[in-house]
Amino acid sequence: MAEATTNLRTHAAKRLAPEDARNAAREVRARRLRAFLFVAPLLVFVMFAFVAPIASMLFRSAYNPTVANLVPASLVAIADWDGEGRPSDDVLGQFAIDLKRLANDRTSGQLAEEINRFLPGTSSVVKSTARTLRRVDDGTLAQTGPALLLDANDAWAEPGIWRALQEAGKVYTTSYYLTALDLEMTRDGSIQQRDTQIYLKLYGKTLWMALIITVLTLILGYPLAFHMAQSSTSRANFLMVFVLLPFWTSLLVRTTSWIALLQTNGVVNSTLIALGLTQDPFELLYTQFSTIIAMTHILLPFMVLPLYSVMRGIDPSYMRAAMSMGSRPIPAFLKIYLPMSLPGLSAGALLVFIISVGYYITPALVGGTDGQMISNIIAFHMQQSNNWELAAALGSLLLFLIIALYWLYDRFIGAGNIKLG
């Protein structure tokens, strides 16, 4: 009888087990769906505000169909040209037809800008020739086009302008990345340095200034965070108000206040002259010095807050125990306290460094020509020169550079590589 009862229970359990498993699986799926719905708005925001702009920037840096859409027939006609001497009359005639069409549509200026990026000085050539061809009859342009181009400007007899047209006509190109690295491609396909180095020096200056700003914020912020962590809660909260006070003021106001302090007749120079420390005012504004000082002031809270949050959790008894065992304060600090504060130090250093590398407003207002950073040149190409492709290439290289530096930092200097003792 007992054996039969046991068999019945076993059979019932086997019959209910699949149903219980299905219920458990449904419950797990429901929990995952609820969790996904909670984070879905954030994912959508990240996709549209972060992933999509970066993907667009990377794509734009190598994709430029402007010339291919403006003069497609001319690009087909010049495809067989060997790059030596003047192209054939058929090529010149077809280009004259396309240029007249652009002149009538008032889009010849776009073509002039694109060609001028590959051969500076040709913008005026294209625009003046377009104005000349606008008055010519379309029916005879195929025969008279070559002569009209050559009469309009001698540059059309040189192979350089036609090579620039070919290069600008490529829909997908690496030329903007080469320009961003101060490189250029020769006619035989090899890559060489440009005569004038612009962007590499600017990248180097940007990284150097960001490093100086990071070190200065560390020198100023570490003692302050340490003092706050060792103080009572009321005193620490009182000091925290002054740390957070800059966030209560507009960034523009904080930056322009440095202009009032550092300008020729500003507070600093007036004080130095009144004290008799100098006869002539110092040139403090619109320099690297002014950019570094202003950005150090603005980014200092980003160093103090991570340091304080970590230091507040460090038990002071560790230091007392080390000194009670015969260690001096400085060796005990270096061997015990400093390694334990490295997570906050690493977070603060990364925040300050990465933010300062891409900073724009402060260098633009107080830096002048000498204190500008790579972000200011990117903004220039987007807003003034209208060279979005080069701006995208410069921004993409900056992104790759930051990722590489972060990987190197995490690989060799990160807090996980530091051991106590």
Second form
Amino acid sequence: MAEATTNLRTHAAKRLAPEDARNAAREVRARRLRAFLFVAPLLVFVMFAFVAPIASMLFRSAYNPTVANLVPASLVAIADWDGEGRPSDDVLGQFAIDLKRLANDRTSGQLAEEINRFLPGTSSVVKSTARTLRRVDDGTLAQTGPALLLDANDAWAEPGIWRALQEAGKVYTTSYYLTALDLEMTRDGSIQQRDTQIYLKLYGKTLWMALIITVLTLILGYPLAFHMAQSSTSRANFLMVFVLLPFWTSLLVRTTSWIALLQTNGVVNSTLIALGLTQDPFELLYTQFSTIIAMTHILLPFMVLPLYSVMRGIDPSYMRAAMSMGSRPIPAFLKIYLPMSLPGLSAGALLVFIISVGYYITPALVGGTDGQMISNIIAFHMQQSNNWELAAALGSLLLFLIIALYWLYDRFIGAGNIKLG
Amino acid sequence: MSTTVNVAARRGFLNAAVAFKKTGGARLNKHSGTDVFLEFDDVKKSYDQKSLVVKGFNIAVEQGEFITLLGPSGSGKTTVLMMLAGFESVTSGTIAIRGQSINKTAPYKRNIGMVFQNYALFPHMTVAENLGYPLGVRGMAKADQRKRISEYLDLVELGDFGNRYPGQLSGGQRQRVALARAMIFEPTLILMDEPLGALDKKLREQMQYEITRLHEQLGFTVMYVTHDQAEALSMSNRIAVFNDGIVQQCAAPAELYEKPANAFVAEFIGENNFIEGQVDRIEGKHAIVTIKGEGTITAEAAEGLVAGGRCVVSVRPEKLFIHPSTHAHDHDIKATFVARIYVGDFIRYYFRLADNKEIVVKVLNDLSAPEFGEGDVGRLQWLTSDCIAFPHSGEMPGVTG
Ligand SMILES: Nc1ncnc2c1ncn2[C@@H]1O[C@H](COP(=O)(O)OP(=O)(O)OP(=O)(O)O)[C@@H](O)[C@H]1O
Ligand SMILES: [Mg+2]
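Could you output the structure for the form predicted in complex with the partner chain, given that the previous block was the form predicted on its own?
Below is the whole assembly, all chains and molecules, this chain first.
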């Protein structure tokens, strides 16, 4: 108490004069500006290379103006349609005019693809109708547009394709997220499961594989890091070269060497056959097994490095102290060493897990169909099916998933526990 | 700020000690008997299968003794402790406790308490959990554990600190926890490897006092390692001076200081002057030594001295007096004054002898402290019983301190 009063008194005596306070504030501002200038280039880089793409990905996953730009007039016309039966002839006529224009602009294919996403199998309907309408002159089209449309394909008489058009025409939509979660919206606005479950299963498989890979790297990495931490510096450095070797060879080379090892007439199978252990070669490549084994190999350093650097800092005297107090080596290890190595362990596990959840190249090369992970389907939608919006939705979900996992980790173990060195 | 805390802590400490003596102290009181408790018999250690780090270590320790291993860095002190604790194997020889060899006993079966230089408190456990660890290992019931823990926390005056983590303690407090943890399972032998090395001078002195007090109170045997000779001299029953893997001398502090067995010990313990000379002859326990430019002087003869051989005569700076003085003396040599350094409670005078070697004299800072100008010639006086002649070991020890 007495001390507190003294503190107060000295505090009062030490209060800055206004002039001094202004000088001090100016100095703080100058220092802040200097600090900002130091990181400004990095900030700009990060904005361009990281924040902007992610923001655009998040945006794209819910924003799709393609159809709205292609056939704006048709979408206005169909807005009044009640969704039952065939839309009015006005709508059909307007759409026929729009479709002809698209056919001449050679953009009808885009429209076909977009509609097809909402009603699979309609791509050819749109394309063939567009081809038919291209040759019709404008006058005829204006008068007999609806009839021409219905003649071209029976599908135009059904409500399904028009609903698909309406859906595809929405500029802002949650449908990609729903698709990414294997859900769909029914016409009355409720949400239901899709008939084919693809993506949830894939997310589950991805997490499961990442977990297995993490556990495997842990099983392989922990004893290695422990051994390195116990050995002399020169020996530890020597072993460290082998840990880092995978880092110094190209990822592609490492993955392809797994192909050479695992393929049907590869090293492993020919050895097994030569040893007489099996008659027929095993299917090792293009399986979940090959993805897991190759990724474990590739990600091992991410486990070993943080573990090693934390273990190196654990003085041998802790274990000795425990043993001098009468504890046997294994209980002493579990009670003393393991908790002390936990920061490295959680850093390594988190690193490996998060990297493997988003891993692409290895499953793409050695995974076949069975060993595909979520990033491969994202890549598929970007490169093959051209469905960037769905790819963006899947990617965003992956991002949220990782953030959620990190949050869980922080909640239960504490992010402060992570130690990389 | 910190001084106040230390003083307060220390005061509380004393009270607790008194209280403890009244209540639970008796149970742990010193065993009697003078049988050999711990014995090292020609123990050798090599790490690399080529050279010996410990070259034939012999010592017999009695129950309740406080033995200090003192020696320069790299002389093998830690190695000896590690062999005793069982963390390093013994290359040859035996270590025995109560006549039973423990060479092959696992460390966790030796029942030896250990205080490490870095304390080795488990950072993820509270102070109480740290103290409870050896008890839990021994299967003690929780309630008994709690009682014992609070007893020992009081003993080291940390009664309120049971729920803190080691990271939240000061250096001195950590040290005390480490000490309590090494004692709590009542080992008969406690090893301490430079336990006070990381503390500042004031705290170190306080902890020296505490360790001595606990040792006397609880009666365990201590094997203590230190660099600090003042610490060794003030705390130990006996000191083993170590150099180069060999015990140079193992004796009580006073004997070590007054009667060093060889030039290394004379140089290593305390401050010493060495005057080079030639042994003229040996008469019983005394040697007659020729000093360059001064004729002969008589000194106590150390072992291994041979007539006609070269030798060094050691005289402690505080045993030298500057003429005129009222002290009795047998010898009186001329020396040129070099410098005078004011240290506070005493003054150090530097003189040069005829062979150009420097010699230090410590004079109490009182009115009799003489004044000299540079180059003045003074006379230094001392008693025969205060100087010892050692065989010259080739390389000449300098002035130490
Ligand atoms: N694990 C080891 N492997 C190889 N040599 C060692 C090992 N530990 C110690 N040494 C060597 O043994 C010698 C004695 O070491 P030790 O640690 O016992 O010395 P010390 O007297 O405790 O020294 P300090 O006072 O510096 O602690 C040194 O030369 C040291 O280099
Ligand atoms: Mg040592």
